[in-house]
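Take a look at this single chain, the form predicted alone, given in structure tokens.
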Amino acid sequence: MPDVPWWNSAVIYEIYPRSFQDTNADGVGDLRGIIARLPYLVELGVDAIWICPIFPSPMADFGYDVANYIGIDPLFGTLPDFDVLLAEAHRSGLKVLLDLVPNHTSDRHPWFVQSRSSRDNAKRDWYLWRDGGADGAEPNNWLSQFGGSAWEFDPHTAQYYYHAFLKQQPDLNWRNPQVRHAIYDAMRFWLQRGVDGFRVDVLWHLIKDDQFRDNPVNPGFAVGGPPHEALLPLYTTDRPEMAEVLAQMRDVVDQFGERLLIGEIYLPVERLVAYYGRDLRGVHLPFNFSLLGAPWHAGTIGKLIQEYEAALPKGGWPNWVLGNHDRPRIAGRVGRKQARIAAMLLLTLRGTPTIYFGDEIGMTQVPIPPDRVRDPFQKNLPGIKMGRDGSRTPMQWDDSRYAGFSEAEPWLPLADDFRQYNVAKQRSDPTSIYQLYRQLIALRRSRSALLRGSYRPIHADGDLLLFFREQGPERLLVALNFGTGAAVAKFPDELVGTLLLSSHLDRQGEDVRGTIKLRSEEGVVIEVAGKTPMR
């Protein structure tokens, strides 16, 4: 499709190295493991790689808290190492992502070094330093989301300095126009390297009041939530002057040409789409997370679609989330059955779809022992019953001892039913959920209905969704049924059409006249001849 750029067909996967494939026994993923899986990659059928951070950091928060931007980690190996993984992905025709932190640093930065050395450093204006109050208290009320405040006390110095996450995460001060030029000359020393683009990381976050003023407090907080959604963040996130950093980031990216930039955003769908930019001068595709928290029924899927189609900027192009390393796994949330329902409809609806590694394979959420934790959000906030690290744990390629992602004991745990559901097993099994990521994807890449084509709901009562895909002459329609009981979807006569693929992986080929029959938590994609009902 030469006319559009190419993320607008692509299926986009992403890799937790640390979790994915290791080749040197120490038990955490490599660079070199990656490549090794890339036949994998290309038989699934995807078309790009989003990795996460793999820059050299001491690992406080796995890579997230970043010491050197313009290097590898040793423990994923090295920077040839990354070259010949661009070199052996894009001679495979895949795409290979970063992940870019721009919000925070690790305390061991030598950026953060200088800065904190003296009050006149020349980088101390590259993070957020603040006196305390008269009784030497914080500065403000501003919150941690990993827990307290966050404001950390350097004794040093005697000044605040200001940390939205964990206190070895310094934010920097996106305000300082040398810190953005640091940042984009990074960008550019990987897009020169031959890096398709960037996930760039708590995007919302870059901006924070000027005046440094205290939050409000959040009255719809639930008591036993995250401690930090006591405040509304509205001084500290999702800043008017965000505009004006999307603008420059998109900049760099299009010196380089067809560059992809995505944004995690977690914000409510309305907040969302302004970072596609002024003009659509933005990010390309700024994350949207709605299918990861939304109530599993048709009906408020149904309606959080059309919300967010409705939303859109004219020419913005959409994109859906199933699964991520910070949530929890999608056939945990709503079981391996709906797993299966998940996946049609992910990969059916109008956008760029991303997929989380081991979701293919309806890997679930796996239950951590106390002494195996890891997250640190977790072991700041131990009342809170929402780790990160039951979605992190290795990548489930056979029924070896350690599932064929390491010789040595890995540093998270197996999942106890990986030897039923791992990548070997599944090759094998016409019906596993598997086979029907791939059909889906091979589905779409050869429909341009799918790739391109237009939304348009039907409406529906009780566990059904319906939907048709149109492009040109060519009209798809989606049913979906999310009960557990059999469904039969009614249209005028003039319905008629052939089965394409059936979530149960059975049926191809099928006649559909008038009447669509659903069995129990089962999902089709039919191909509609002649004139489609409106209704």
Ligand code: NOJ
The other form holds:
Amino acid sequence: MPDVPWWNSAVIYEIYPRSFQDTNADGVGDLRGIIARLPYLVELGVDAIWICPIFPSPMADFGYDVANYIGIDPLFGTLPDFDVLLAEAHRSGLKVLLDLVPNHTSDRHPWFVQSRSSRDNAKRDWYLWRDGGADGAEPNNWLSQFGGSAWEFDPHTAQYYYHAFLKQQPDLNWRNPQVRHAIYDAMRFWLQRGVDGFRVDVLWHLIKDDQFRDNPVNPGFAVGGPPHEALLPLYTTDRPEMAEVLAQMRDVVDQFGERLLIGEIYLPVERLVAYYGRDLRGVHLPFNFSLLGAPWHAGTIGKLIQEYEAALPKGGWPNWVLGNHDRPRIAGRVGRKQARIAAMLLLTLRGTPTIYFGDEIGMTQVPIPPDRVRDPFQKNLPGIKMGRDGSRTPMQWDDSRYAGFSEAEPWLPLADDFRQYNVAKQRSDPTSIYQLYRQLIALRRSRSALLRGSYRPIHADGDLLLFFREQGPERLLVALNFGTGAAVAKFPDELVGTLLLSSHLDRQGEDVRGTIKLRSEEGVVIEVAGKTPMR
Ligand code: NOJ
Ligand code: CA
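Having seen the form predicted alone, please provide the structure of the form predicted together with the named molecule.
To see the whole picture, the full complex is given below, headed by that same chain.
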């Protein structure tokens, strides 16, 4: 497609490398495992993979505590392995995105080791060091997302350092130009090797208030929620100086041609869109997480789509996410049948979709016995039942002992039902959710209305969500039934078309005239012939 960057029409697939494919029987996935499964990704039809952190790390937060930005952790393989992965992926037509973690390092990173060694070390100012209050207490009330104060006292130099996550993840000082340049150098290292871009971890956290003011109390705090939500993160996140950082990061990638920056940003939509940057000189795709926690009702979803569409800056390209390694799995949240509706929504909305590995086979949220919990967030906050392990369990490839993931006991337990829900089984079942994903991806690729067309909602009541995707003469109608009862979508007589795809995978080619009958939890895509019906 002329003048359209590759990521505009791409489907992105998130790989949590610990859980994708193990090749050396240590129970943890690795790079050779990803290489071995590239043909699967081609078969599924995705265009790009985003691999969660694979850099040397003590693994306190499973790779999000980076001890060296320009290497590969031996658990995952070697730099030559990575080069093979990149070359093989490119040969297969797949782009590769790495996970950049610029907000914090591991406490074992040499930068932090130096920084903490003395108050006058050259790297002291690379992190956020503060004196305690008069009584020796924490410098202010800032809270860690992983529980407790965000300040850790370091007796050696008798100051506190700030950590938005674990105390093993000290935050870098993004006001220091040397820090910025060190991270930009790391980005260039990978871009020169040929990676196609980055997903940027907690992008909205990079800059903190220079006066270290206390965060205000959150009047809407819900008891039982994550404890850090007791305060509003006014002075710890989304600071005005981010605009300049965004533009700088963008300049770095733009020097390498068409590379992609995706930002991990959990903010209300009106703030989220600021991360497209001034004059769109920010990240190409600020991750849109609005579906992750939304109540699963047609009306609510319809409204959030419209709010998102309305908030986009001119020229800003949309994107949609249904799941990731931090959030409960979609099939766990809405059920396996409704997960098909979710798939259809994800792959027919306007914008770049990101699929979380395993969602394409309907993997569900796996209950983790207390003695197998690995997530540091849940270990810190055992009471709150928001652990992330349940969405990080190994990929279910087949019905062999360890689901084809490994020859050894995996680092997290497998789902009880993996013998029923696995790639091998769904490959041979023409009505499986895996086949639905494949067909949806193939359909997207074949229709410019789905890739680039406008989004036009149609008013509907109850459990129905209806919208058109239109591009030139091409006009598709998407009708999704969020309910368990049958539903009928009525249109003026002139709606005539052909059913292209049903979520049940059994009505292809049906003629449509005026009325569309949907079964329980069914979604359909219809190619509309003739003129556009009235709203
Ligand atoms: C967001 C990542 O997705 C999550 O897994 C991690 O724990 C935090 N950032 C801290 O890096
Ligand atoms: Ca391994």
